[in-house]
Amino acid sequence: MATDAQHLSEVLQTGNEATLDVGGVSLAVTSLDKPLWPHRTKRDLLLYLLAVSQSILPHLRSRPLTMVRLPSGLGGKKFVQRHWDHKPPEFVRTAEIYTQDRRRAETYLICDNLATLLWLGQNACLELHTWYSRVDAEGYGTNFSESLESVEASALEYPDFMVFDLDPGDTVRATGDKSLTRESFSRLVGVAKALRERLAVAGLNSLIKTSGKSGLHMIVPIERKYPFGWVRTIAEEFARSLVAENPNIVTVETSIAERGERVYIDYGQNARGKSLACVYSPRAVPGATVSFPIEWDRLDAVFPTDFDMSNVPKLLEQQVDKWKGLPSERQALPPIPS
């Protein structure tokens, strides 16, 4: 059995099934030839996850997962899975978290190691979405399972990031084409830059990545001392101030029908239990595109479809991973306006 990344890769590239030795864990992988995307198989997914594992794992660790599973590929049924109803392998870390909708604790998966990452690939998890808060204590409580009140008083109530999810305007009525256009993406980039400038005036550094689909995700690393309600209020202030100055370009309107071609800033993502596609996660779309970090000075030169499972590993080899230290970066938020 293979014991390192190179050997694991070699084993994965032969046969329709294999047994991998991943850090002493014996992991069976099957149906490797099964198509999950057009022209891409489960083998391709596992090879991709192995290739980017050192980059993606720091962003997955300690964070409850939401998984998008397509066991039969894009043409089959899609499962958006927040809870895991069966007993996972011993090497998979879990957390029992009280959920208000079910009024009981449910099992959430946490990806802390390579074996878990590859096991998720074996289970056809085409997308990995993470919470913005972690189960690590750092001075906070870790009673997540007793009640809603226990979760609200726990470490999960204190995120590491403030998030802005930016979506392009609806050009369908104007063009009849649901795909993202260069024009609509250019407007999206302009709004992202304007929001970045507002954050910078407040002393806040922001990072940006493609969503892997048509949008952009702006991430503002923050000190882990603000509850979600505080973070959401501050995010709303930034978003609404931008809308006030650019009402024909930007909106916070949740109704898609009311947005028109305006760029939508979703500040409501800043809530416990919400999640975004993890950086370097593939997406369940035909091109097997990937959520990829972008340097601000290169934002005008890229397009979301530029980054996919075939080229991201090589890109990570060729350039410095600017998001490598993100999990430990901290910034103070301004006070909530009175």
Second form
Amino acid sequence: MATDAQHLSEVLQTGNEATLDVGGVSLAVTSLDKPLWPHRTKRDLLLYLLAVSQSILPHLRSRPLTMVRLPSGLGGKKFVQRHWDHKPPEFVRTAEIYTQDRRRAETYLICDNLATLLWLGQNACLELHTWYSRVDAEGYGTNFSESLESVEASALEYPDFMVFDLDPGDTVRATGDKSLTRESFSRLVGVAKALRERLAVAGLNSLIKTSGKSGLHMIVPIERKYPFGWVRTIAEEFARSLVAENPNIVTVETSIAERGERVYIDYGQNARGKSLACVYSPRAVPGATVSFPIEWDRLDAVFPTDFDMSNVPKLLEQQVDKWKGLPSERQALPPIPS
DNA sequence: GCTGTCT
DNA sequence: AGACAGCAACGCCAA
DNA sequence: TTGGCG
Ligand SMILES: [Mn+2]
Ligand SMILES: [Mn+2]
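What would the structure be for the form predicted together with the DNA, rather than the form predicted alone?
Below: every chain and molecule of the assembly, starting with the one above.
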């Protein structure tokens, strides 16, 4: 039975299955040789999650999860899962959260510890997406399950980030190849910088990461006191101001057909129940690329495929978490008009 | 990947 | 015992 | 109320 990370790593190296002792709890892992990505197996996923656990766990903590699962890898069925209907292991933290559609509470998973992280890997969660609000009370209500009113009055209605999901527009190319071009990404970077400047003028510091696919995610840490509706209103103002300035390059148009080559700023992500790929989460794409934080002055020098499951653990050896301390950073937004 | 059901 | 089927979002907004 | 959207 393995105990520390070094030993866990050694145990995961060989055999098609193993029983891990993760901080005192027993966790069975199976099908370690099953390919989940081209040239990458479930063993590679578990070793990756173990290697980045110190980096990713602080960002997963207390946040309801949305999982992208591919039990048979990229060649098999893919599904998004937000609820867990059966009883998860004891060590997995959960929250019962009311959902509008089903008119009842569902069980959401929260990844608060290494055992849960590895268990998610065993369950072929190739992507881990998190909410922007947390279940921690800190003065707010924690009745998430009773009714729509109760969850709207709860801590989950108060995000600690404002987010901007920046997606590249269609790239017009004769070949029909839909992969991201340097030109398209460079246009995206330009929009991100312009948005950063807008935010800075308003006194707001922002951080940026690759989504792990083609886009960028901008994060503005905020005081945990504005309901999603207000955060969305502010995000929309910033997004529309960029569109007004550069209507040929930026759009907030929801219709895909209308967007064309323009960069899409999705401010609508600022809503309860929505999620973005967590920083350091792998993505279910052939290259096994990873969502990775970028320093603003490095943005021109990088490309999303620079960060994948193979090299990210190495990059993190220099600095365990590029966004260390982010969970406690807070900025004020304009007040809500009364 | 897991669970419950059918043969 | 083994095969197999079923299963696994949700909130916003414009129309 | 529905359908598109991410
Ligand atoms: Mn995106
Ligand atoms: Mn998007």
